[in-house]
Structures are given as structure tokens and as C-alpha cells.
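Below sits a lone chain in C-alpha cells, taken as the form predicted alone.
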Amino acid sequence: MNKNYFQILRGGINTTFQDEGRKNLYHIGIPFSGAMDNRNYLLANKLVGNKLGAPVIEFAYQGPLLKYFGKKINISITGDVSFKIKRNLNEINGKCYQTIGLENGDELDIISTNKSVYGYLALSAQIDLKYQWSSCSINTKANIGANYGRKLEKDQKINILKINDNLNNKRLNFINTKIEKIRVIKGTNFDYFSDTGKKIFFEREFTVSKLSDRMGMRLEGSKIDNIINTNIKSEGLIKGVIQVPADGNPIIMLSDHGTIGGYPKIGVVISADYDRLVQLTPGSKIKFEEVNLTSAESLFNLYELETQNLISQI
């Protein structure tokens, strides 16, 4: 039997692995899942000392609540959440972005994510996982990664195979900001939509559905027009990628999106502004902003050195 491991007690609303996803298989129908909120996916790692690309425990909303049993540990937790850890009578409030450490029988409740969507437990150790095409990410859909594709559940066990063996204290002064505009660049078939069908697009306001999860984020608003077709011929799809389908209302394509589609194409979010959407709740507003190529490349680079120099201070 494993010495260390977590006892899950209750699993959460949507927990799984996840890690950096699988890459260049599109070509089999299998899309790169991952960390859908890429800047706290990595924070969480380099907080406990993992390499950047480990695998951490992904939540939504409601997270898990775990006992733990073994030698001493540390974890972080990243993102907007509350959660407590519960050592023997006491009850001590957590703090996101900084080390913490569990001891032999301590619980550890995430209570939920705070106007947000997406939290991260990272472990400071290596976990018992299966991998699958070189990813542990789950991609519960199609059955795909850790844990036979499935999400984690009450009365599972996380086994632990190493603890680190530096368990320093670090923490990060960070916040999570909100976004104001979703930058797009258009889509390969935006002339399929009427002007006013454009204009919509750019200068109203949608709202994030109900109907949204790993897949994709279903907005709400004033119809869309299509004055072409408003089913094409199959092909590919990427992350970001906004769909239009026949009643107008656009659908944005998430980490794990089908990789194929027959629905017309009006923009792509960009990927500077991909980790804050996925944050965005059901009944949050979207505006969205055209961008050209040249400077969704010079946003991501940017984003890409903000996230840097925030790995750089821990």
C-alpha cells in the first residue's frame, strides 16, 4: 500500500488532471485539452517546485475536499478560491498563490472558486498517473488521459510515488484581473454574415450561457445573420475559434473542442486573452474587439513575458 496519498471525500463539480495537453494529433480527432487557464496552471507548479509541465488538479467552481495521509507536503492552490485546510479541532483559511504545507491526516476543503470558473491544486511531488499520447490530461468527453478519462470522484485515491524533497515556502503577489473586451481576429468565413450581422459581432453585448464547459462557451444575444449558408462543409477547428450556428448565437470552441466542424467560422479569440475568457461565468458579459494578425501576435508575446516575469519572481 502507498505510504502518501490523498483520500478524496467529496470529488467537486468538475475535477480532473490536467497538464499541458497533447499536441499534433489533431489529424485522429484528438484535441489538446490541457489547463484551460494556462498562466495559473503554471504559477501552481513553479510554487511548489515542479516543473512547469507536471501535472496539477484542475476544478470548477466547487473543488474537491481531501484527506491526506503520509509524510509532509506542499501544495498551492492558484486562481480566485476559498478553501480551508482542517487539522485536528482547528480550521485554518487558505491562501491562494503561496506554499502551504499538509501533515499526516490534515483535510483539505476547496470550497469554491469566487466569480470565476477555474482553480489549481499543485502537489510538491510526482503523482501515480497514467499517460496517454504523452498527456495525463483528462478529456472526459472521449474517455481520454488519467483516470480512465473520467473525472475524480468520491472515495478515489490520489497515490503519491516522491515528494519533493525541497519543500521552501514561496508565495506570489498576484491578482487576477477581469477582461473588458475579448480581442478577435475574423474568421475564415466572416463574409458568410450580413453587415448588420457584423456589426452585431463587434459593437453588441452577448452573455455567457449556462450550456458552457470544457467544450465550448455558448453566448446569448442579438441574432447573428447569415446571408450564405449557415451549415459548410466539415473542417478543421481550433481552440478559440467562434462558431456561428443557424440560430445565430455565436459558440466559442474550448480546450477540448471537437476538432472538426460544419458550422461557419466568424472570429478567433486571440490567444492573449484565452486564459481570462475561459474564467468567465454563466451571465457574464463578452464584448468582443477586432484585432489584426500583427497585433494578436505582439499581444501574445507580451501576455507570454507577463507570465515569465511572474514564474521569474517565485
Given for the second form:
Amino acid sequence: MNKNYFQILRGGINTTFQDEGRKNLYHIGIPFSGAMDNRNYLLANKLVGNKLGAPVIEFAYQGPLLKYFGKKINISITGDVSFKIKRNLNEINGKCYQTIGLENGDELDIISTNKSVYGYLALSAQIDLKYQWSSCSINTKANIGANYGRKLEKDQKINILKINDNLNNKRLNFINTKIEKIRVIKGTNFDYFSDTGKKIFFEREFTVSKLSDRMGMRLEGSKIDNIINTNIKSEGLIKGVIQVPADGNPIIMLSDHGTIGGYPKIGVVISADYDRLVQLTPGSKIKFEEVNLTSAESLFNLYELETQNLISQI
Amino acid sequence: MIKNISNLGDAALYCDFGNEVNKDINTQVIKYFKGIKKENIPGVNNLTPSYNKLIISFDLKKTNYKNLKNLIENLNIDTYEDLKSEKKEIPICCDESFALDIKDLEKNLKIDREKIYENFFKKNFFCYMTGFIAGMPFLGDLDINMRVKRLETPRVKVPKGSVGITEQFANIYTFESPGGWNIIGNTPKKIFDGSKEKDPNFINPGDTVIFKNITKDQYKNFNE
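Please show me the structure of the same protein in the form predicted in complex with its partner chain, now that we have looked at it in the form predicted alone.
Now the complete complex, all chains and molecules, led by this one.
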């Protein structure tokens, strides 16, 4: 019998459990998965006193509506998220980046992410989850991870094994910044593209298409002309790789990407820009900017330092 | 041997073994893959062998391109074991309800279906790599007269277990997935088993694979 649990009254658009993801499985066809926006994932856990690598609930656009049954539990929500807590007949507008206590009968209504895609809900508790390859991350394409690898749906329960000791409430003053220029390193097939194609890639604006999900982000705009071959012998991919298929529209590989691909790689998004890249909503305009490897490494160190700084402020 | 190492973004090494697709080059790739895996190099978090490339991804918090490249270049690959190859038999049913593209193949290859299957079933396939979706094996090589292009319009959903051919390769869809391969049959066998953490793939790179023709009744009554 589980005494403490959340009843899912609305699943939301794409609500999954995520953690740091899985390593060393690309060779059998399994990607990293894990939280898309790593910084917001870490902050959510820190705000409720969890280990940084603990599982959280990730939602996209519209989040879940949850009713809580049990002893007082601390939660936190990160990202740019509108949510409400319904207690008895009162409604309280929730604030991101702070610890919130939920009581028996409370409803948590995660209405939407604002001008961003992903948000995170951390629980100060041990959740009843199935792990596969040391990770509970749900990969809905391969049906791997917690909840049989499927997204969370209405009428399901999130069972709590143990509520952690409630620590002092914490908060962080933090505003997510938007990104307009995505910095990239030239890809291994950069020379497959015509001079005009290369110019278009770095000078024109692209629009994030609706056909974007945890696997990939499709872009629309000017077509990039290939002069050598629109296919290569299939080879490994990593997240952030920008492939250009025959139709000339770039696709950026994201955390649940196929592990092998056969389209030429025009560029790779630098690690420092990944968290903000995934938060771009369909319709957003972006431009690519070239950086070299050394700059990419320093930018990552800087980004990492900022993240550590934020964590230490909590 | 690795012909060239370059960077794929800021967190991966791109090891190039050549441009051709053949067993010799692929065997080298797999040898490096298995050897480097055993080395347990700190910071390395994924290795992706393919026909003629090996991608080594790493955690940028723990190492960087320059260090790792230096380390890989100084590995003594000669001490690595040679590839062990296992023989795997895959039952497939070629009933018309499964062989979604056999009619078009007869037209495009200008060979009748009996000959297509005869050629397919006598072949010893070599597994070059697994991936794209979990456990999907890329098997080669089909005879020259059996090679066709991908479907012009890929299917939105290829049924799980479908066996398809494209160019010099055969392939098995381990999950229902979008795809453009020419489907000639379906296997009831579990090619990927996510509940087995140690060995989820039935077919691994370097394995020899043969297909065995089964009837629709045998397909229905198939037991792992």
C-alpha cells in the first residue's frame, strides 16, 4: 500500500520522468535521453534538497494536473512555467525556483511553459520508478525506462516510496535567458554544401518547425544546397549534430535522437548552447554563428561555472 | 587502422577508417570499438561504431578533444583481441501479408519472387553495426543484382519485426518505426530485448546471420 501518491488528473502534452540519462549504449542503438534542459533539471533537484542526479518530472508546453494524497511534501518547479496550487477553495499562483510545500488534497496544475518548451517538477522524495541501465529516463520511441517507457497519462499514479525530511525552504533569483544565435562548430561534411549553401547556413534566419520533439528539431527557411551527395554511409550521431537531408531543411539531433544517420552533417551545436537551444518553441527565429573548438570549450567552461554558481546560491 | 581523427562538435572524436564499406574496414572499426571499450577511458561516455567510422563521445567536464585524441593515437591496438563472430539464425515468414514490397521489388529488380527469396535465404550476412533504433542490425552484403534504392516515400509506420532490403544491406525493424526499406518478410523473433540489461541485442556487430523461411503457421506458433 502506498500512502503517499499523486493522482494524475491530466497528463499534459509530453510528461515523462527524466534523470541524467544513459551512457555507453549508442552502439546498440540507445541514445542518452535524460532531461533536455540540464541546468533547469539540476536546479529543480537542488531546490528540494535532492541529489542533483535524482529523477524529476519533465513536461513540455502544457504540463500535468496532479492531485496529491499523503503527508506534507516539498516540491519545486523550474523553467519559465505558469502553475497554480489549489488548496481547499483557494487558488495560489505558483512561483518557479522556490521550495513549495504540498499538503493532502492539494492540486498542482501546471498550466503551461511560457515562450519555452520544457519545465521541471522535482519532488523531495524517493519515487517508485523502474530503472533500466541505471536510469529511469523515459524513451518513448524504444519504450525504455520508467512507466514502461511511455509518457504519463491521465488516471495513472505517481507512487512515493519515501518522503525526504523537509529541509528549510529555498529560493533562487534566476531568469532564463533567450538565445537567438546558436553557436556551432563546422560539421564533418561541411564541404558537401555549395558556397551559397554555406553562406545561407551562417547568414540567413531559420524558423523552428512544429515537427520538433525530444528526438530532433526541424528547421525551415532557406534551403541549403548540397553539391556532393545528399546521403553519406550511415554513421554515428551525437546530440547537437545538424544534418541536412535532400530537401535542404536542417534537422538538429536532440537527446532521444536515432544513434545512426545517413545525412551530411553541416554543423554541431556547441555544448554551452544546448540547454537554451532545446527551449526554442516552434516559430522561433534563429541564426547560426560559427565558433572554433577552443572557443567552444571556453564557452562551455563558462556555462558550467555559471551553473555551479547558481547551484551554490541555493 | 584509423586514417584520420577530427572533432565532431566539442564533445566527440570522429575516427575515420576510410570511405569504402567492406568487411575488412568494418572489422578494424569493431576491433577498435571493443578495445577502447575495455580501456574504460575516464570521460568517455559513448562509442558508436559504424561501417567505416567510430565516434567517441565524451563528457566535456572530464576531458577534452586534444587529450583524448592523444590517448587514442597512442593505444596499442595490436594487443586487442580479434573479433569473435557468432552465427545467428533468424526465422522469417514471407507471406504476402508481411512482404509489403515484394511486388514492387519483382518489378524494380526484374527478378521473380522465387529467385529473390532463393538468393536471400542462401546468403550468409555479416553484421556491420547495430543502431538507429535499439538493436537494429545492418547486414551485408546482398548480391549486385539484388540491390535497390529506398522507397521514394518512406512509410510512416513499418511494422515491428519487418525484414527489409536497401542497396547492399538487409535490416530488421526491432520496433514499429518510420522507415524506407523494401519489406520482404517479418520475423516473430525478439531481436532487441530491453529487459536484458547485459545483452539486449540478439545480433551484434561481427556476427554472421542467416535467415530461415517459415510458414505462416510456424510464425503464429513461434516460441522464443
